[in-house]
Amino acid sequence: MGKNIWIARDYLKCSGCRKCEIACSLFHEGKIWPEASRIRIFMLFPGLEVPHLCTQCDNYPCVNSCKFNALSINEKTGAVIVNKEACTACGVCINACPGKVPWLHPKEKYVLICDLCGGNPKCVEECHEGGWDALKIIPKTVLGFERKNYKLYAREPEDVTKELAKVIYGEEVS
């Protein structure tokens, strides 16, 4: 098995743009397509946008639910990887995913998930090229021992925004 990573958020850092949805769907879809991108930005209250994505959980609660087979691990990765012919959209995967992050394309019968573009993710780089940096490459192992604080991150993004409003403004959203 190669390098296992994912993509850790810094909330604090996000600006919002949303350059990384374009170069995600870019990269995908071979056009500017925010709406089929695998990261999307959501900013469920003014001042806080959440990325949020796949945060390839270890246990793979949405990869174990598939009935039809339709996702699998890339060994090198350990990204989930989804076989659109395989894919009916039952949506299963998402309910079984602790943050709801898998959703639906937007045109076709399938569901989008992060897959870290083969080891590369565009949105990084994006986020990096940005001078953000809200999104960095985390190996899932340091020194053989496997790092949990990806699950951090496996929540949705409501949730997320409460705990940030708590953090910059001090108060509870409603």
The other form holds:
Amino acid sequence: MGKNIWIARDYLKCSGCRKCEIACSLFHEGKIWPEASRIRIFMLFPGLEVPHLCTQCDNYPCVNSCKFNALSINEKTGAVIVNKEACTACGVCINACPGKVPWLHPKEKYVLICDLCGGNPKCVEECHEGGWDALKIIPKTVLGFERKNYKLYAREPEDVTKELAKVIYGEEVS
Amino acid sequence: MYGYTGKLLEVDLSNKKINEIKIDEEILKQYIGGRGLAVKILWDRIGIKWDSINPFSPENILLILTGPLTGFFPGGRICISGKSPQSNGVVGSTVGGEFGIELKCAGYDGIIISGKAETPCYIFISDSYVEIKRASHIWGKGGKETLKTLLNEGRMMLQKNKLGKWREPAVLYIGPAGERKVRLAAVMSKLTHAAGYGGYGAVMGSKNLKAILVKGTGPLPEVFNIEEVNKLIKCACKECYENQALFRQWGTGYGGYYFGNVTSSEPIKNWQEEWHEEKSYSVTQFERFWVKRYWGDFGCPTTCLKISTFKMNSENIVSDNPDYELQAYLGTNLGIFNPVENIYLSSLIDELGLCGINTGNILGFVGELYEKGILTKEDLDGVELTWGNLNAFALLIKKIAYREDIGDILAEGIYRAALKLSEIKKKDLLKYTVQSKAIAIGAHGVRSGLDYTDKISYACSTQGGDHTSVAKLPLDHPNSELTVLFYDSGVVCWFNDWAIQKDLKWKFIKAVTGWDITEKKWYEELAPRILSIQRILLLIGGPDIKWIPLKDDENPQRFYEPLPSGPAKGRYVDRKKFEEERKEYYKALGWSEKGIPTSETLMKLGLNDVVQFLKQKINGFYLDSTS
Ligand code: SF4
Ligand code: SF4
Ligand code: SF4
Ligand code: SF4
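Okay, that is the form predicted alone; can I get the form predicted in complex with the partner chain now?
Now the full complex is given, and it begins with the chain already shown.
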């Protein structure tokens, strides 16, 4: 699994431009569709934008929680792959995810989880082209050691926002 | 129909009635969206009784409109309009944020709000679900608190019985100033974005409407050619990344020094001067307070906004850059050349929901009257309004927002306040106002001839002092009112226009709508049509103020006085040249020498109904013939 990648985020660099959402939904849905994007920018308070997407946990709680075998792991990228036909949109995987990342497709009956665009993440490309680099591709294993800091990102946006508020505004935001 | 949802949402606050209305494709083809569509809707709905409608009466309608390009073209905005309590005409006031995108994704191209709610309320829209909700708990609250409460409440409503983590809805709201119908009140978006020109925050207040929330879960409307749209987005963004370096780096925040020092066009002490060499006011001093260097709205490649914060007396001050307009109007125009003080005033303005330009403009006016001894400390209820006195200006801002003491007069806006104060002081004080059609002139002076504006820019604009929509020749100049009208009607950010090739916007609108809107068609037919109706509504005006054609198409008295300092010292607006240029401008538009669209021009634009109406209702007063 040496080629597995992983998308790191620098919240302080996120401009809130949502070009990642545009890129993701265009690639996967053929439309500009923010609520069907696999990456969603939460703006629980202006200035505190939080890119929210799957972080490929090493123990994949979402995959293990699904009773319908709708989720699998792509060997090459490490991404979680949703089987649209098998998924019943029951939402169990959402609650199993420490960051509550999975999101139901707004029109269809299946769950949306980042598939890393098969290894070439469109969101990262877009964010880089714009010079923000709030999203970055990082190999999951370095010198044979697996990075464990994914736990940094498999978190609910409220918690991240609270910490950001302290850093950016020096105050508590409920 | 491509690029549009084809539907408007109508909310009648008096009768609590909610309706969906279909828009006719032929109308959209001619009026596009945003400012263009606003002019058409206002003409159709209240044109006949325009002069008798008080902008604060329930009969006025508030329009919240997107355009076909919103969400597609880089930098989405939303256009707010209605009968303006500033000019009594129509202003298309646009503001950034995600509101327009959420609205389209919810299935609407715009919202028409009529009537007046009995008690404070807000409108909540979640796709096709629309509810009018009580707002008594946030009425009276400042910007930050209002926004925090509504973002939370909105999310909780969305979250109900639904799986997954819901995101916040987009919010438009007003502060205490709007609630009190202060004519300088803005409609606010996010924390620091304001639709300032026009005074529509006060119109929301007059309807007892504190806010509008929207979440749309659908895709943006289908376009004519998605591959082409995608290609054009990429192309436009690339050009912005490459050609907008200065703007990306600093936004308009470099302007506080640049427009004063280099172009001599920055208002200083109510425009008594337009030049300074205060290095303390350069962007390097401002950027020390930036905690976020790139901040933007949906789909924007430029992200010219920045967020500034610092602590002052244990209070947390938050503002955007400030941008150049606010650096000037809440800084140099008040004799303030200190970034910290300027950022503080910007955050205060946002918190109260005031327009920084219009408020800073009237503060400068009062500052000059104080300097000249026309207004005294007693007149100002104890405020010693000397130039640069931060606390005095901050106090006066609060008095305006809450309509306390002298603030009650100033809350009527620069023009009406000057008339009132002239009456009290038995002196002509209008000559000290720097406005056009009761709208503050943007912070780009015309005297030096070194900025993008010129003699006729504000005097002949249908949006008065609006610095984005300036009258300019040739009509297809990149800064002309007709060009900006395209962006105000497509409802996207005009700043991004500067970096991209000129023909891209015509390709863009074709790829989105499938319609052939060529450059020629825009400048010869579509834009003049919208502008002509807008001009007529401006001239009809009323009920409290009516503009006299030509007489009121004027520069402020100050612009005829020579600049007292700097490299452009001695320059002023030459009245004769101004009058010639004004004549030429009206002629280019097919308007009479008085700037009234002629019946020939109106007929040629297919506006026969406008001609008939003017003949019958106004006894032809606003009709002229070139022959
Ligand atoms: S593209 Fe990058 S900077 Fe823009 S919103 Fe997405 S993560 Fe943030
Ligand atoms: S929502 Fe779909 S993927 Fe998730 S647990 Fe239910 S069936 Fe499995
Ligand atoms: S972040 Fe959530 S969705 Fe992604 S692998 Fe972990 S549990 Fe699954
Ligand atoms: S990697 Fe691909 S699927 Fe995942 S969020 Fe980015 S664009 Fe969407």
